[in-house]
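Presented as structure tokens, the chain that follows is alone, the form predicted on its own.
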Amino acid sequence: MSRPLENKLALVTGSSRGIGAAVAARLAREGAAVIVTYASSAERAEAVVVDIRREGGEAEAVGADLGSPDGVKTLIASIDGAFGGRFGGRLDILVNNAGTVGYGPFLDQPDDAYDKHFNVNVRAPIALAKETGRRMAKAGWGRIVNIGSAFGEAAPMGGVTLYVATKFALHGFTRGLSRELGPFGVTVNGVQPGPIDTDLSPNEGTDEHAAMVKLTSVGRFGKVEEIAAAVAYLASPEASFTNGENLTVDGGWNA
């Protein structure tokens, strides 16, 4: 494989399992220097960092809990101190991945659930976004690639009635920011699942599983590296014409 983000340092936020795994894992493969983040279990990065090592990429793992404003602080001076702060304080690279999804009707959810999604769905990417943005645009350079869902396109079931307003959220907030820092050489574009195939999400064993299969036109979940390879495209120098886009990878769920 090529290895198109040789010198390049990428944030990848909630990469500890997952889909953050696997985008960590594609962007390391592909040259970059990753921040591999975690919110609870430090040995979950850490075996992600392992990985990342044993196929000679380079990694680092940073505890930070994106429900709170310390949890961003925590991660914007991780930058400054990474791999030995060859870097300089760049960051080339952010995705923003980690994220929070509840169930269950809206009119029953609790006051701290409206707080939990939007804090961790829209207001920590939004954070990231600004500080780490300041830096590629002075730099000249950079990506930002935040990770929806297909719900940020429409709602095809109740019970996720805050996770949708987030996404969607999160949708716009990618489409404005592409505007401001396009002219400076950074591009700003999402990337929008739709039922992949995790260990919180497995491909069967619920009704409720089978259900969103059906919604697809492939007739199957995806999988982590699928959408691992579109986040690698989106942050490499060919997607350089690409902007302001929010890339659904959903087996067809909202064709």
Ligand code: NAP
Given for the second form:
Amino acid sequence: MSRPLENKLALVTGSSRGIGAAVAARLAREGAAVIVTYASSAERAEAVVVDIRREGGEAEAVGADLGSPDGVKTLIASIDGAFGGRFGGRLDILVNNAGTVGYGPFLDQPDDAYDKHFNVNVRAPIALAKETGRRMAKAGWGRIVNIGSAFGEAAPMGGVTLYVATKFALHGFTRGLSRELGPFGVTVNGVQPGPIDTDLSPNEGTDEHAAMVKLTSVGRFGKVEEIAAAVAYLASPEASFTNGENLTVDGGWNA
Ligand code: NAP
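Please supply the coordinates for the form predicted in complex with the ligand, as a counterpart to the form predicted on its own shown previously.
Once more the chain from above appears, this time first in line as the rest of the complex follows.
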């Protein structure tokens, strides 16, 4: 595999498992030094780092709860000291991947569910994009990739209304910010996965899982590597003319 991301620093939020772990591994394979982040699964994050290093890549793990502004501050601070300060505070690639979902009828959701969904899925990506976007604009190059959802464009089923609201918001943020950072050589794009086999999605054998499979045209859940491939394209130097796109990788869900 070629290494188009050599000498680039990437921050992938929520990369202790699931889609984020696959994205971190893929970017590292392409040459980037990767900051792997987690909320509480320190051991899983360390395992991701160990796997990346075993393959000859570079990675470090940082813990930060993105449900609070302090978590965002922690991640920003980690950029300065990353890899012995070798990047001098520069961040080349931000992948806003960490996300949360609560399943169940909207009318039964507790009041604190609003804050949880919006803090993690919307506020943290926006705050991270602001702080890192400044650094990218100053450097004249950067890539921001927001992991949205097929639920950021349509709501073909109920039970995830707050999640849908946050992913529509993230979709709009991607488009708006692309207009502002494009002139500085910084692209802002999104990837909108359909159902992907991770801890966040319903387990195989449940009614929800079967309903989601039916909504695809390929008749299956996607793999984390299929999302990582889309992120790798958007993060690459080759994607320099792609800006403000929300790339749908959903097995035909929203066709
Ligand atoms: P996952 O397997 O549940 O992993 C979630 C990741 O986010 C973990 O690394 C977790 O850290 C981190 N995270 C969760 N809450 C956090 C918080 N408060 N602060 C900091 N980090 C936090 O999820 P996934 O399925 O890979 O999803 C990744 C992204 O893809 C999300 O934005 C999700 O909305 C989106 N997506 C997923 C699917 C799907 O079907 N799986 C479909 C469409 C979109 P810990 O390990 O420490 O908890």
